[in-house]
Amino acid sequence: MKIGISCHHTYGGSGAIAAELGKALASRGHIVHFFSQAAPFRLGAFSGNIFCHEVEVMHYPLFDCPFYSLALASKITEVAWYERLDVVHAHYAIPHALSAMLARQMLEDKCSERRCFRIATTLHGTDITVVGADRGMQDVVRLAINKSDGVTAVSGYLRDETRRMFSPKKDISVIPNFVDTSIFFRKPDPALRSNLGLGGGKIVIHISNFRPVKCIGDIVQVFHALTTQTDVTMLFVGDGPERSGAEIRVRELGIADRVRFLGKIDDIVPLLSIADLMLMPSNAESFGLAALEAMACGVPVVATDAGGFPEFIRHGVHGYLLPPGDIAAMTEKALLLLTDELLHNRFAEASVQQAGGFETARLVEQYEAFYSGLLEG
């Protein structure tokens, strides 16, 4: 098949999954064309079956906003016609599915000669719970969903939220996020601890885009409590609007020497390989890819009993799922895993086994079957 993938190139789960899916499809012989403002951050090395099309946005003084959605539609139109794309897979309803829909409309006259591409849309969360929650955008999101030929969601939670909020006419299939366990596995590098100036204590990690929903302040509170009871260092990976406030709070609490803000890092496996625990206290999470990748590297997770987490984290087996905002309970369970070596080892082994059930190859096969169903329909 010839498959177009439209996605965000920036740090985050949707861009990571889109890139990993494209790479896996290319390795299975499909031709993949990426549409984005820049190469997706997880794309990595060159592949003969992968092509990237950077969307160039025109800026015009009369308008406050750049024409990204229109420029994306134009680029999809061009490539879809000349490369004879079978499917355009939009990761996010807005703007990607809407742009794909517009591109297909622009090709209507030409498509009388042959069948136009099919539109597959994957909902990742923010397009539903944030953009879609805006009353002014609800009809736009609903249109993007209903005009797609097929729609998937990365978790049952997100599927149910979409149905509740939009009552879509389209059926929504669940294809969960995935992890490549040939890449994400524990391979400790003693030199890394030294390079980061870490001692022999335990290491807690958090990876995200630092949006308010990630509850970075809760992590700081939990970690501060942990420092009073054990030798521990905190690694923050990623960047976003909540980072500055967290840095200030860490200094105010006098724990800055135990915290490392590492910024955006593409290759997170070395960091996960030295981590003992991941904290993910999000108020909501459509899936939680960072947690699954941590589990593949043998890192138990203390997370919230919210969103998609319960669909792959079993409380008391792979980590702990606790009510959002319950700092005391998160601290208690985190301390237990950091100080009880036998318990930690059991959770770590169970986490690796669980991650294997979300192996890339298994989920890519589901996407291949999904595309084939659209082409046959």
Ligand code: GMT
Given for the second form:
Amino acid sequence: MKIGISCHHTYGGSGAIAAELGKALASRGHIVHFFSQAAPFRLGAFSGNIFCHEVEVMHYPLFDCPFYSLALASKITEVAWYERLDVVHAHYAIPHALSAMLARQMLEDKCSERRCFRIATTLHGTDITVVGADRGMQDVVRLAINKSDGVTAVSGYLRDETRRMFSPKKDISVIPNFVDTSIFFRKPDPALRSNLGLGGGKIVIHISNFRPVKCIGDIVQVFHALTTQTDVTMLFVGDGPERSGAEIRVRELGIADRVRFLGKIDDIVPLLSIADLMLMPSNAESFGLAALEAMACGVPVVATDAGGFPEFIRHGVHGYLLPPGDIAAMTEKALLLLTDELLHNRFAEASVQQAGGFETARLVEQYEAFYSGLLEG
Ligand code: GMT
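Can you give me the structure for the form predicted together with the named molecule, which would complement the form predicted alone we have just seen?
Now the full complex is given, and it begins with the chain already shown.
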């Protein structure tokens, strides 16, 4: 198949999944064209089957806001026309699904005889729960869903939220996020600990784009409580609006020497490989890809019982799921995992096994079947 993938290039789960999906599809012989403002952050691959199209936005003094959606639609039209794309897969409802819709109209306008590509849209989370909840965006998101030929959501939770909020006209299939366990596995590197200036204590990790939904303040509170009871270091990976507030709080609490803010790092496997525990106290997470990747590297997760986490983390087996904001319970369970070695080993092994059930190859087959269904329809 010839597949276009339209995605955000920035640090975040939807861009990561889009890039990993494209790479996997290319390795299975499909031709993949990426449409994005820049190369997606996880792409980093050379393949004869992968093509990247950067969307150039026209700047003109009259346009206060540059028209990215229109430029993207033009780029999709151009590539779809010459490369005869079968499917354009929009990751995140807006603007990608709408630009694909517009591109299709432009193509039909150009040549009504030629069969146009089908539009697949994958909902990732905040496109529904945050952007879709915004009054000014609701109708746009609804249109993007209803005009796609097929829609998937990354969790049952997100599918149900989308149904509740938008009563979509067509069915939404759930294809969960996935992890490539040939890349995401524990590769201990003793030098990394000393390179990072870490002592011999336990390591807790958090990876995200530091949006309010990630509850970074809760992590700081839990970690602060942990420092009073055990030798532990916190690694924050990623960046975003909540980071500087967290840095200030960490200094106020006097724990700055126990916390490292590492910024945006693409290759997280070495860091996950030295971590003992991941903290993900998000109050609404549609899936939580970083948690699945941590589990694949043998890192148990303390997360919330909200959103999509319960669809792949079993409480008391792969980690602990606790009510959002319950700092005391999160601290208690985190401490248990950091101090009871036998328990930790059992959870770590179970996590690796569980992540294996979300292996890239298996889920990519589901996407292939999904595309085939759209082409037959
Ligand atoms: O978490 C974010 O804010 C980034 C966002 C994105 O679009 O990149 O992540 C969403 O998509 C990921 C991949 O499907 C999911 O693993 C995340 O759970 C989801 N984020 C939220 O629902 C908050």
